[in-house]
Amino acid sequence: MKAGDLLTISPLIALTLTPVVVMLFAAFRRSHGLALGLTLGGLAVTFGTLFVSASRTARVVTPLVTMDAYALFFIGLLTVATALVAVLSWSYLGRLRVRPEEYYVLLLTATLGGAALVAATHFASFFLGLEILSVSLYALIVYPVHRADAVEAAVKYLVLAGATSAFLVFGMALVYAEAGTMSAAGVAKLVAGGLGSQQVVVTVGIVMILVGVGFKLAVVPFHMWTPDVYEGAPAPVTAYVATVSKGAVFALLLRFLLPVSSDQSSTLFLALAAVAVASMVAGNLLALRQDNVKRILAYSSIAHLGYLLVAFLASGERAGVAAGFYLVAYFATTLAAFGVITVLSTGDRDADQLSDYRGLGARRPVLAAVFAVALFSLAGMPLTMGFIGKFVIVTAGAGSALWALVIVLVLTSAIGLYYYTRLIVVMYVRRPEELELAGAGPAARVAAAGGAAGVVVLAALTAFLLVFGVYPSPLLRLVEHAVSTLPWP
């Protein structure tokens, strides 16, 4: 390796040196504050290395990673988001009976794997940033220790992890042992040549695969998690699960298994295809009768994760712009939708319960104001950007043919109005009798609590939702740029 290739892996560089210096600075200075202060600054420090490296001309340094404009957009969409997380962190972690310091170094060694997943092109380093990003999401799902629910949460990620992991991992050696290849590259012109009768161990093989990836992913029918850790995890951590570990994993698979899209008739499509379809039926109705606000988004993160399916199997570059797109505007929704849940947490326990909710709009105008819009976003209202993000996949998946998928989803979607809908109206519509208790429940009584940091990024994360909703023509451009550089069928 030369001396300017590390200019060229500089954001990964950046990353791995972060962890390090909080983790050398804590054991020296207990600090909450330093804590974030480095966390932020690492972070800010490898954003600004993305632009180094993006004006290098070698973009392969190693077989296993390649830092491609694909591979830079998504490692700073990566950062941006994990930054956020850690400010909206700040006043939640004061709150809870914990040595914060850590809680910092494993959020950057998460997003360290994450960065590792999007840039991976080799099964070693996609295997490398999912371990990294797994062991280190255990720990921070029960990073308070004293709740059962988030030691409850963390075991059952933990047990049901480390098993699709072993699929994973089997998978990757019937692929290497049959075909003799452990490349993106390799595995694209498996995914391509189509995967007939003469290659039944390959097929099984890239199963196996999808098995684990469609774990992290928990889109149906390896779901069955998500209500349960969504709710048992910290609010900031469960905003980070929704959104970095899912989007870094999905990047993955479009890069890996790209040509997928060229042949509709195929096994592994039909099947990408029938988890779509289950993944925003069942996401939905299973979301309809939910009480727990987590819950609810965690359903409604199952549909999300269908309709992004639905872009992968859509062709050509028109397709990889709408993945690219909609991951965006579903990070900044998620993130404004969670974050508000962070403001209102106790030490006690997470504002996830709808009584929580109840009277908002009266209590804390702004704070209703920011779910509501995320709830709109999420539900594809217009002027926000979720309306153009299933706009542009409704058109990925009608110029491809998939009317079924398409008809679908546009149904679900409609479905899903309701309980966003119905969260909503909790906020800002009472009954007479429940004036008096208007104050009485835990959101109110840390009506001072959330901090101003907190309040500062959700009211960004608002006003990024409803830009790029109204104008959303500068982010497209950009999003057009870094999925071009990948070999579209």
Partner chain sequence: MLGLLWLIPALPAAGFLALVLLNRRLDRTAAAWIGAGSVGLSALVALLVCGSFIVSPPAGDAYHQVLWTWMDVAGFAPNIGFYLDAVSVLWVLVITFVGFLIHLYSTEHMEHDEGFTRFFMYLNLFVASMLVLVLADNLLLLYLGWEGVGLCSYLLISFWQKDPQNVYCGRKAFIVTRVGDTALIAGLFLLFTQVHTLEIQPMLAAAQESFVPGSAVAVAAALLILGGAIGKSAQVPLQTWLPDAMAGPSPVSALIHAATMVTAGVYLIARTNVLFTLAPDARLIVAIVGTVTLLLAGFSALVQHDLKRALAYSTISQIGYMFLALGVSGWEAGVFHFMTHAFFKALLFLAAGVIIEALADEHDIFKMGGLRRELPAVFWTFTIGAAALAALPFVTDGFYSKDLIIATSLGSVDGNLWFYAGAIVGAFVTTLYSFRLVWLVFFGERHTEVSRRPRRRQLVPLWILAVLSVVSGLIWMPPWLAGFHPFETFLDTALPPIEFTGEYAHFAESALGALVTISVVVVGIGIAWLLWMPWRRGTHAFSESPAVRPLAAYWLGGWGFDWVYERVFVIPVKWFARVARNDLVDHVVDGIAWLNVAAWRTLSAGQTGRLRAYVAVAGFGIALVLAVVVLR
Contents of the next structure:
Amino acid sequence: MKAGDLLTISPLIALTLTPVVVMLFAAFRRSHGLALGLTLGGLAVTFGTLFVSASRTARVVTPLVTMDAYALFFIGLLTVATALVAVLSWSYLGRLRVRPEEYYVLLLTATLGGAALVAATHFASFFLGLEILSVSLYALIVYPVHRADAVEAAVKYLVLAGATSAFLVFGMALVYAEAGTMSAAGVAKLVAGGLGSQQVVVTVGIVMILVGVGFKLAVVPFHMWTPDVYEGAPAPVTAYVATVSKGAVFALLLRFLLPVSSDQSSTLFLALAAVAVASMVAGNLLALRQDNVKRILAYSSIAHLGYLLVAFLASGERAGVAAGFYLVAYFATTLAAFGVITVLSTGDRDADQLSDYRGLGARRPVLAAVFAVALFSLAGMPLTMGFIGKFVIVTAGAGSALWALVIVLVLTSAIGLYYYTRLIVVMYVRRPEELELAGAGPAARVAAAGGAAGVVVLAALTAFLLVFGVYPSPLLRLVEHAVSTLPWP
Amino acid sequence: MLGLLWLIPALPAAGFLALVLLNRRLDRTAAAWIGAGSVGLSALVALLVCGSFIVSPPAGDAYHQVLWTWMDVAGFAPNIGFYLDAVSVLWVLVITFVGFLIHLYSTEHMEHDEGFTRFFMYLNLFVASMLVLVLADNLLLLYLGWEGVGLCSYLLISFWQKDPQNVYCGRKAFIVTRVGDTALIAGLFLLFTQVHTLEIQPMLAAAQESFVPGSAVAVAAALLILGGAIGKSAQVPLQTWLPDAMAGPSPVSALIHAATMVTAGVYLIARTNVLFTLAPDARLIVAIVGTVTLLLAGFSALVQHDLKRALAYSTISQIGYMFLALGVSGWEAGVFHFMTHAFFKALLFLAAGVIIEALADEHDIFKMGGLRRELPAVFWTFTIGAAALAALPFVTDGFYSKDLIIATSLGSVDGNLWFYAGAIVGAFVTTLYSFRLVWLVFFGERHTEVSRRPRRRQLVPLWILAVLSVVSGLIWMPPWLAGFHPFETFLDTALPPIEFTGEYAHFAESALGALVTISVVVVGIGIAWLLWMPWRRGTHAFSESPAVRPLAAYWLGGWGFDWVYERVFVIPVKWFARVARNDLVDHVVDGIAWLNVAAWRTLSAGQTGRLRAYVAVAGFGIALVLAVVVLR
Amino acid sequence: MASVSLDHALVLAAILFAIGFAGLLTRRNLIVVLACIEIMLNAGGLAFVAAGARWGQADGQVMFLFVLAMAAAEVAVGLAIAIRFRQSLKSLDVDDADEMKG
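Same protein, the form predicted in complex with the partner chain this time rather than the form predicted on its own?
Whole complex next, starting from this chain.
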């Protein structure tokens, strides 16, 4: 590894050094503000190093990692998302009776894991990245240790993540046994050769790898942890799990399993299609009459990953652009939605009951507007980014003749409209009789004011959603550039 | 100057945003300034832009301004762009100017309403959407405006939400127009698959070249667009929502359900006239729909008790006239009548609002009467409006436009005696019901005392609209009069001129033909006077008599359309229904909802909260996939 | 020493994996569950070693080291969570953690 390579992987180095720095400072002087400041500074430095890395010509640094435009784009996305989560966590942690400094360390290490994932081109970096991300999340989910919900959520996540990691390891071993190499390119060659009946071992191996991936993505049938963990974990951590964790793994999926998606006749393709359909259907149906806002968003995220899988299956560069754009829209929307929950939460419990949102339109109009825009974007209303995202996915799917998947996508989106609109109605409707329909009880006391920094972040996210819903071209160009470096068939 | 085109829809949109963001912090005055001011500014800009357009027309008699490309996906790249030609100039001027007058009126009329700011928020959004609709250079953007006005119509009809009846009326409006909207979307899809673009001008040019006149494609596309137009413009058979839409405040009825939104259908057909020229069968249907509607609604208006409902049926009827004109290739005549109608109908609705408010929310005309001396300004302006509606010869704009339509219905290349007969009878009935309102409301003995008088901001718009209702007809005088027709010349730059080449063209165009119209109107006024003035009691007794009563009731209920819809759709599920009106459609929808909820219950029961169950489900899924993969 | 064929090693690894998974499904004590996860991870590691031997590369064994290290980290955090679990629910029975459902 040459000296120049260090510059190429400088974003990863920056992401490694930052938690160390934060940790050392916390050892000597405990200060919430200092920790947040160092975190944001480190993330800013990381973002800056992206451009340093972009200027380097050598991309492949050891067989483990490739810092191409794709990786840089996603690391940028993850970095920004983490920074937003950190800012949202600021006032939340202040209300929670815990020591906040370690939280930021864990957040940063999780991001490091995610960054390693998106740049990974080898099983080793795949595994390590995934595990760093996972273990950091175990600790983050259980961070408010005095809350029974958090502990329960952490246990469920721990056991399921551990089990699926084991599947992942075993699957990787099987593929390695047949391929003789652990690099993504080698695996691609093997798969491209056709997964015939002779290659049972490889297929089984890939299925088991998909188990590990599928758990993180929370698709059916590995989705059952999602509502419980989303509900039990602290709201900003939920935001992180919903966005960074899923996004990083999806980016890796696109890179590693590209050849799987291009062969429409293979059984694996069928299996993934079934998973996509099941996720879209189950995700949207399960949210229908939920009264817990976090659970609604959890189930909706299952559905959205189903939509993303349709983009994945569509294959081709256009589909890659669709997936990338949809991910960005999904990140912005989810962060906005969970951000609202975070800002409204008190130290005792998160603002996740439907009744907490009753009349929010009158009590805190800005937050209600943010939430409404986020929900509209999730539903795919025109003028929001969500609409453009769904539109490009449908176009990609239609272009690859995935008619059944596209039809399911459209139909289940219609179901989704119900529960998103229900939330909006609860926020804006003031009459008790109409509220019986919406299923909300008397309003609980949630944070009546405060969280200024969070509100600023949320306003920025809302503007982002609306601006790019009406003028998406620059972002589409960026995603196209990022995705073009993948070896499309 | 033309470059300011984008400001015209942008200003009301900005007003809307400002009102949304600053909602809590605004007092009434500020909200009124923002709400009415944004539309006023827009009217000013419109005046400048359109003035510049008229005085020095750009090349090709059209101005195209593309702001940006909304998205560029797989070769589908709709723009956010605006297109200005004679037709859109007309609509823009009417929308902004009449819109501003109505906003001004509303600042006084809605003064004591607790939803004052919310009202202007919705109204601004409406004006912005309507302007986007008429200025859009591609059908997708037009559809965005189309949906926007539909949404605002719903919000404003059900503005006084506390009464569920109002909400029901809003919902009914939304759902009935939805039927039309679905047809429109299907039409857009069809057009896109045929010509691969949704931009209006290129699409029309491509259609002109590639569609065979009279071919199935052309007819289908035209009919689907007609479907959309019928819904939005409340023509038969989708007219049932408009009378119920009167549940909204009077300014709403004036702006949305008289002057602008309901004319969106007329605009759409005028815009896509090339398609209709290529499909004579579709044109015929347009004319038939127009004629049937104008007669049906006219007769219904004749027996209404509620002042606003009478005006609503009148609106349906007058738009029927516009459709008739469009259907016989009298594009310019239809558009002319749109303009005159916008003025006098808005005037009538605003005046009705003043009357209703003055009599402490009394809507029944039989409980009015004798208001001539109490509300003189309202009397004169209302009468001018009614006269325009009735097409009082020479001194009202309604005469010029309606006479033109009547002449076109006979003399145009597509005209025939049936349409002519319908138009003439319709004119007679129109005169009857318009002056019935005048006599019953303003003359005779007073049944309700005036408790609130109108103030300046309500009266000024009335006077302005009254003046417009008199003079605006003079810009297109028939050839046998003075032949002063700059308006026709102006419209010729964007629309095909009316071809008086039918059998009776010569008669239709001549002064003799106009004499028929004039005499019908004058006779109508006379008969109306007789029926509702000296013989008032006799008329009332007559309409109550057992022979006539069912007929009157039938007309009152809008020729029983609602009655039929209810019977045909309700009877199969009547034993099921608890709500007043149920549809078969409701049943299907409920079934879908039930299915979804049942599925939810099943799946939700699966989320037991037990970790081992989660592992088991995952394991089961894995086993299933592995089995399939290995065995295949 | 006679070399072990890849297939045999993989079968052994698979059996171990299945045992671990079965334990995961049936056992209710959280500590035992964590142990079962360990068994599954180590089974995967064994598979890696076998695969590396088949190809004559050291990569398999390196991966096994990674797996081991990661498993240790996971267990460390996992046991801390288990302690909290015991404090919160007063038992180590996994089935007792079903407050959140639906």
